[in-house]
Every structure is written in C-alpha cells, then in structure tokens.
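What follows is one chain in structure tokens, specifically the form predicted alone.
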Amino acid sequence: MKDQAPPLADLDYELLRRAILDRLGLDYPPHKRDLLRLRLAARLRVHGMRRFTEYYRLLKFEGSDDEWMQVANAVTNNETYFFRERHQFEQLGALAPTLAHRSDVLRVLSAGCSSGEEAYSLAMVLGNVLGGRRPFQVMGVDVSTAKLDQGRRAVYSPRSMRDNHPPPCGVDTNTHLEVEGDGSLKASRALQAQVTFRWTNLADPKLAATLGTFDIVFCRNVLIYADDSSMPRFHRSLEQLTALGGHLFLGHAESLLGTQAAFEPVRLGEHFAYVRGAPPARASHY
C-alpha cells in the first residue's frame, strides 16, 4: 500500500512534537517522527489539509476539546493482554487481602488501561482471591476515548489470551470471559459491572485528582511515553491517585528510584511496587 501521507518538515515536527508533549504529556522523540507523520496524517485528510503546518495551525488556534481526543485517539495505541506480567498480579493476590480493611471497598486503578485487558485481569484476581468477602472496585482510566470504548464494548480478539501459563492465583477464565460465535472472547456481565471506564489525561494532576485516591494502582509502560520535562506531570498525578500507603505498580522498564515522587520500593517476593508516603518539599507547582 501506498504511503499517502504529506511529508512532515523539521520545523513541523518540532512545533507538533512540543504541542502533543504540552498537552498529553506524550513524547515522540526523532526515531518516532515519522511514526508520528504516519498517525496524524488520517486527521489531515479529515480536515482536507495538504500540510502539517495547517494541521498544526488549527491545534494551535482553533483546537477544540474534540479535536485534541481525535489526537489522542491517533498518537496511542499501547498493545495490551489478559494478564500481562503475570508476576505482578501474582503479588496482587497475595497483597490485596491485607489490604481490604483499609476501606468499606477496596480501589484500584488500572492507569493508562487502553483497551482494558489489564482493569478485567485485576477484577478477575481480585474476585478470587477476596471470594466476596471484601468489596472492590476496579477502575480503568485512559487517554484515549477508541480504546475507553473498546473497554466498555469488552470483546477481544484471542490474542488477547496470549499467555501459555495458567492464569494467575487460580481463576478460572470460562467463567468470565465467553466465547462468542466468531471465536471472540466477551466479558461476562459480571465482570463488567465490576469495572468502570473513565477518561481522564495523566499529564494533567487537577484531572487526576478528580478521580480520588486508591488503594493499589497499576501504571505500566505509561511513564515510558514521557520526557524530562513532563515527568514530574506524571509523578504528582500518581500521588494524587494513591492512597497514602497504598501500592504503586509500574512497568518493568520503569522506575521512581533517584525521583523525588512521594513514593518508597518495597519487595513483593522477588519483585517490588512503591508505597505512598508523605509528599516531598516541593520548590515549585506544576
């Protein structure tokens, strides 16, 4: 096929670059420009534009509310699965049940959930390894509103259920996810009603703070879409989100270590999350 796309100049793709990282908090660096120029060349074509630069004219002066989530909707597409590092939603199963006295209801987030795998992956643990006896709430925030919908809709393909290892902590998926006629998989309704959807811009601690605090949150491989500039962003997001002494789950590749974010590593058998503590002195707002 064919690429249609303009080319993207030099002072386009600086100007784009900054204005996406201002606003998203999303960053793509030189090897992602023409990632970029690809993914943002649909919203040209919406708007019967030849260049970038009358792309970036409309963000600039004229961008709506709309136009920055078609944005968001083209620069993200984060792959997900159904119990992606399993590890962690081992440590999950074993931390949750210490947990759950902390609250009427436990809550947890799935940070940066796309499409939603992962927010129906905590339910499913934490439905089994609670067995009712403690009450939960499972929340999935993201940026981008296709995948929000695709979570709402919750019917995946079988590859989301690419991992050969038995599901963790003993659930049992047949009950929560059926299979449909074309071989898709289908969240049951008890599993839905146990997860809610919300979108909201990580980049953005006064929207976060909005959601309240939870007891356990999952942020993975969101921090690596971040530079220097928009990290603090992230790290005061994260603060508002987790509870004092609640838990922090990031990425494999990811890390708090030498940040001055309010959070402490702690081991989980042989892995570790972060533990929220007080906010550190800070010498500015942002």
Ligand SMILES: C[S@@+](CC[C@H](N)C(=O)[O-])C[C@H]1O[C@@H](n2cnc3c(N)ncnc32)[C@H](O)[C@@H]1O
The other form holds:
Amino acid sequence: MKDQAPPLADLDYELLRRAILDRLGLDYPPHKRDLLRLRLAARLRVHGMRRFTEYYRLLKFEGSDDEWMQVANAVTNNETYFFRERHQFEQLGALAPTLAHRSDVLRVLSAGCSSGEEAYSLAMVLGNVLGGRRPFQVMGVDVSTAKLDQGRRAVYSPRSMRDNHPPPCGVDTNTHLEVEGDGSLKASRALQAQVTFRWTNLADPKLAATLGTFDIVFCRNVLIYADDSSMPRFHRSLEQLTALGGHLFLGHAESLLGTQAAFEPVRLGEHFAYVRGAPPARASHY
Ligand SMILES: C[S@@+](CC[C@H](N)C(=O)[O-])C[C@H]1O[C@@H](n2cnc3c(N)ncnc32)[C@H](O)[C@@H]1O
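Could I see the form predicted in complex with this ligand next, after the form predicted alone?
Zooming out: every chain and molecule, the one shown earlier first.
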C-alpha cells in the first residue's frame, strides 16, 4: 500500500535538511531523505498542508518554538534501553567512588537521554556503588519533549530491559523497577527522586551552558546524527557541561579523536572514556 505522505521535491528536501541541521544539529543525508519525508508528513497533516513547500515556509517565516518542538519530536531517533553498552556502566561503577570527593554532590548527566532509561540506569548503578556514602544527582536532557515526558512518567515496556545479561555492578532491578499489572515496568519513587529531566538543545552551546557542569557526562548515540558542520557545536556543549577533570562517555561508534575538543582519552579497563582538560585557544566561534 502506498504511504499517504506527499512527495518531497529536491529543493524542499535541501531547504528542510539545512533548516533542521542549523536548528537541531541533526543531518538527514540523501539516503535518509525518504525517512525525513515520512517523519515530517504528520506535521503537514496537522496544518492541513499538502506540499512540503508550504511547511518549509511556515518553519522559516513563522516557525514558533512550539512548532520546532514538534519537529524535534518527529525527526529525532530515540532508540534506547536500560544498561545499553553495559560495560560502560561497569566502568562508571569502578570510577564513581574515586571521583566522589570532587564535589559535595556528584553531578551526573545523561545528555540525549531519550525516554530516560539511561538516566535511571546511571542512578541504579550509582546508588549501588556509592551505597548512600555520597549524595549524587542524575539529570537527563533531551531535545524531544515527548521522550522527556515519558522519562518523567517513568513507565517502560519490557523491551526497555532487552539486555539479557545480569545488570552491572550487582544492581538488583527488582528493587528499582516495579512490574505493573500489564507487564510494564515503573521506576520506584525512590529511583525517580534521584533523576530530573530538563529540555535542552545540545546543538546550542549557549543553552547547554545554562545547565551548569557535571562530574560525569554520558552522551551516547547522539553525535552519530550530527555532521561535520554541526559537530563543533555539540563538542562545545559537551565542554561546557563537563567539569574540569570530569569524565565523558561517548557511544561505541563515536569519538573525539582528531577534533579540537578539550578532552583527553583515558583508558578505563579494556575501554576508554574522555577527561575534560583546559580548552584549546580557538580563533573561531561556534
Ligand atoms: C539514539 S538516542 C540515544 C539515547 C541514549 N543516550 C542511549 O544511548 O541509549 C539519541 C537521543 O539524542 C537526542 N538528541 C538528538 N539531537 C539532540 C540535540 N540537539 N539536543 C538534545 N538531544 C538531542 C534525541 O532526541 C534522542 O533522544
């Protein structure tokens, strides 16, 4: 059956691709053009439009923040699950007790947290390894308001627990995630109290800087959707968000090698993370 989405002409595609890259830092290269068409089609329907040209004009000339929120909800890829890339949570478990003296409260960020599984995974691990000896706070930030709302509701399908390995650092998920009548998983009140969610756009370093600095930043599977032109803005945000000497964890397909970002790779067991150093002198601005 043919989909109901209108065709996306070359010029409209180029204009919408550029607008999304500028605003959200996300690239839709030619092989994802049809995905962009399908994802934005619902916005055309909401506005009673039949052509992408009309929708581009709306974004360009009247594009309210609310409409851009809806675009972000539509075009972001939000795939996530509890304890994804489990080994990084094991590394965090080994690292966190050694960092705990750095500030009164250990501040930990899930940057690009999607629906919150990563943020709650961080809180479960930190609760276990710090054992109440050191207070910590986890913040999850994302550009998708729909996913942040789910994080605040804290209710997940069993698929969010799709990693079949035992949870890292001896975490007992039964004490943190309650099984509801319909099989869904709900974060306990105690776990929810350790995690807050905030909206931000990581492609806008000025906005990201308002969140303060964090001792540990997980920013995984976010940079893979940026391109060369938007990547420096994400790097700048990560520099501002990571305290001097703080640790940054990226996803396995992501790296800062060969960039100007103020991080040094550091070996943690068989893998590595990044430590925030002093920023390099920069001639350009982002
Ligand atoms: C694939 S998910 C990764 C979720 C989680 N970090 C993980 O690894 O499981 C990527 C998330 O990054 C968010 N994201 C993409 N661009 C962003 C931006 N400019 N600012 C904030 N969040 C962004 C998306 O909305 C999405 O929820």
